[in-house]
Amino acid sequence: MKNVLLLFTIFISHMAIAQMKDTSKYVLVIHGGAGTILKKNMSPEKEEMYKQTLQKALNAGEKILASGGIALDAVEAVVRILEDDPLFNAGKGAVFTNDGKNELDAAIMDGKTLKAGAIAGVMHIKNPISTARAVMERSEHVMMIGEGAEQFAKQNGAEMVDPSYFFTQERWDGLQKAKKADSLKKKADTVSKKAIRQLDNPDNKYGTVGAVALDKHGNLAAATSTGGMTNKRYNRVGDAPIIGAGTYANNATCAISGTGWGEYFIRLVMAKTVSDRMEYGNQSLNEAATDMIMKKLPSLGGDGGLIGVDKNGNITMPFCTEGMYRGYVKSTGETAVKIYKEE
C-alpha cells in the first residue's frame, strides 16, 4: 500500500512539474493596419515615427514574455501603447464617423480557456484593450456595446476621457476628404459602376491595431483594437470585436489578429477559418492565412491582412494592400520592423 502511495505522489508530482514547465520559447507578433502605404507617399521622418512605435510596442510585449509573464498581458500592454499613439486607428488616432465621433472597438482571447471580451461602439474609454479584457474577466458575458460598455469600463476601474480627447487633425481632415469622395459618388449616377468604384477611397475602410502571443507556458493570446471606418454611419461595427472574425486564440491551434475590410473579414470568419483550416484540414499557419488573405478575401471584393502564430511558435503576416505595419520577436532573438510590400 505505501507503494502504491509512493507511486501517486511521484506521478502528482511530476504532473505538477509538467504543468509549470518553462519553455524558455516565446513569440510576439504585431500589427498596426494595412493599406495603400508606399514609401514614396512617406516622409523618411513619418516613416521613423512609425517604426519608433512598433518597436517600442515590441519592446514592452517582449519584456513581459521573456520574464515568464502571460501572452495576454503581452498583447494587452502591446495594444495600450498603439492605441495611445495617433499614429493608428485605434484609441488616440481613431479616426472620425459621418458625424465627427469616435466610436471604438476592441477584443482580446485567451488561447487557454478559449475565454474572450469585446467592447464595441465607444467613446470615453482611453484604452479599449484593456476594458475588454475586464469583460472577459470581470464578467459572464463576451461582449458589451455603447452606453453599457462605458458604465462597466466605469465601475472596474477604466480610464475614461472626454472624447475630445480623440481629436487629431489628421484624421478630421480625412473624414472631410471622405464625405467629398461621398458626395462625389452620389452625383455620379450617369458614370459607370467601375468610374464610381474608383471615386472610392478603400484606406477608409479599415485601420485596426493588434497583437498575438505565444508565452514560456505554451499559451496564445490575440488582442485587437480599432478606430473603424472613416465616415461610417449607424453605428457600424467591424471585424475586430467579433470574436472568430478578426480576433481568435486556441492554444490546439494559433492566435490571430486582422485589420481589413471588416464586413469581409466577418463573411469569412477569417480568424476562426484559419483556425479551423490547420485543426481539420491540416494546414499549417502560414497556408491557412495564406490562402484566406491573398485567395479567398479578393476573390469576395475585400482586401487587407492578419498576423498570428502557433502553438509551436511559427508566424505568419500575410497581406494583400500595399503595405501593413508589421512586427516580431522571438526568444531566439530574431526581430523584425516593415511597413512595405517588399520589405
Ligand code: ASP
Contents of the next structure:
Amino acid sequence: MKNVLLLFTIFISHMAIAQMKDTSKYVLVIHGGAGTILKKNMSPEKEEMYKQTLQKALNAGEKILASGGIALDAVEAVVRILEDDPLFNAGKGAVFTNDGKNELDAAIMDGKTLKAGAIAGVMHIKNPISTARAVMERSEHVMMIGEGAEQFAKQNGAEMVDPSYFFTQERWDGLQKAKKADSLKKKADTVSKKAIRQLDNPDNKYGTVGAVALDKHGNLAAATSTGGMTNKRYNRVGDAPIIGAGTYANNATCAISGTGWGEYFIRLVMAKTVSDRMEYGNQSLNEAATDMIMKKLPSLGGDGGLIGVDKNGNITMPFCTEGMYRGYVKSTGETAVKIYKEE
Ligand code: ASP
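Next up, the form predicted together with aspartic acid in place of the form predicted on its own?
After this comes the whole thing, all chains and molecules, with the earlier chain placed first.
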C-alpha cells in the first residue's frame, strides 16, 4: 500500500512539473499589413527599415512575455511601436481620407475575460491602441467613435497630437493617386481597367498593424490599429476596430488580427469565424484561417491576410496577396521576420 502511495505521489509531482513547464510557454505573432509587396519593387534600404521595426516590436513584446508579463501588455507594446513608425498605416503613418484627413481605428481584446475595447475615426490620439485598451478597462463600453472617443482619451491621460503629426509625404501622394483613379473611373469607357486598378490602390498595399500573443499564464490577446483605406469617405470605418471582424481573442480557441480590404473582413466576420470553426467545427487554427483567407476571402473579391495563435501556441500567418510584413517569436527560441511570399 505504501508503495502504491509513493508511486502515486511521484506521478502527481511529475504531472505538476509537466504543467509548470507547459505554462512557461509564450508566443508572439505580429503583422504590418499585406499587399502587393514584391522584392523587385523594394530597395534593400527600405526592406531593412521594415525588418528593423518589426524586430524591435517583436523584441519589446517578447521581453514582456518572457518575464511573465501578460499577453495584453505585450500586444499593446508591440502595436505602439508600429504606430510610431511612419512606414506602417497606423498612428504616425496613417493614410489620408478623401478630404485630406487621417481617421484612425484600433481595437484590443482579452481572451481570458472576452473583454474588448475599440475606437474609430479619431484624429488627435497619438497611440489609438492604448485608448482602445482604456475603453476596455476604464469604461463600461466596448466601442467609442470620433469626438467622444477623443474626449474619453483626454480624460484618461492619452497623448494628444495636432493632426499635422500624421502627415507623411508618401501617404499624401498616395491620396493624390487614388483621387486621380477616381476621376479616371468616370471616363472608364476610354481608360483600361488595369490603369485604374493601379491607381486605385496606390501601392496595392494595406498597412494595418497588429499583434497576437499567448502568455505564460495561458492567456491570449489580440490588438489591431490602422489608418484604414486611402481615400475613404463619409467617416468609413473598417474591420480593425470591429470585434470579431479584424480583431478577436478567446482563451478557448485563438487570438486573431487581420489586415486587408476591411469591408470583406467585416462581411465574413473573419476573426470570429476562424475561432468558431475551431470551437464548433473542430478545425485547427491553420485549417480554419487558411480556408478563410485563401478561399472565402478571394471568392467574394477581397484580399488580405491575418495572423493567429491558438491556446496551445500554434501559429498561422496566411495571406492571399503577394506579401505580408510579419514576424513571430516563441519561447522555444524559434523566431523569424518575413515580408514576401516565398520565404
Ligand atoms: N483592414 C484595414 C481597413 O480596411 C486596412 C488595412 O489592413 O490596411 O481599414
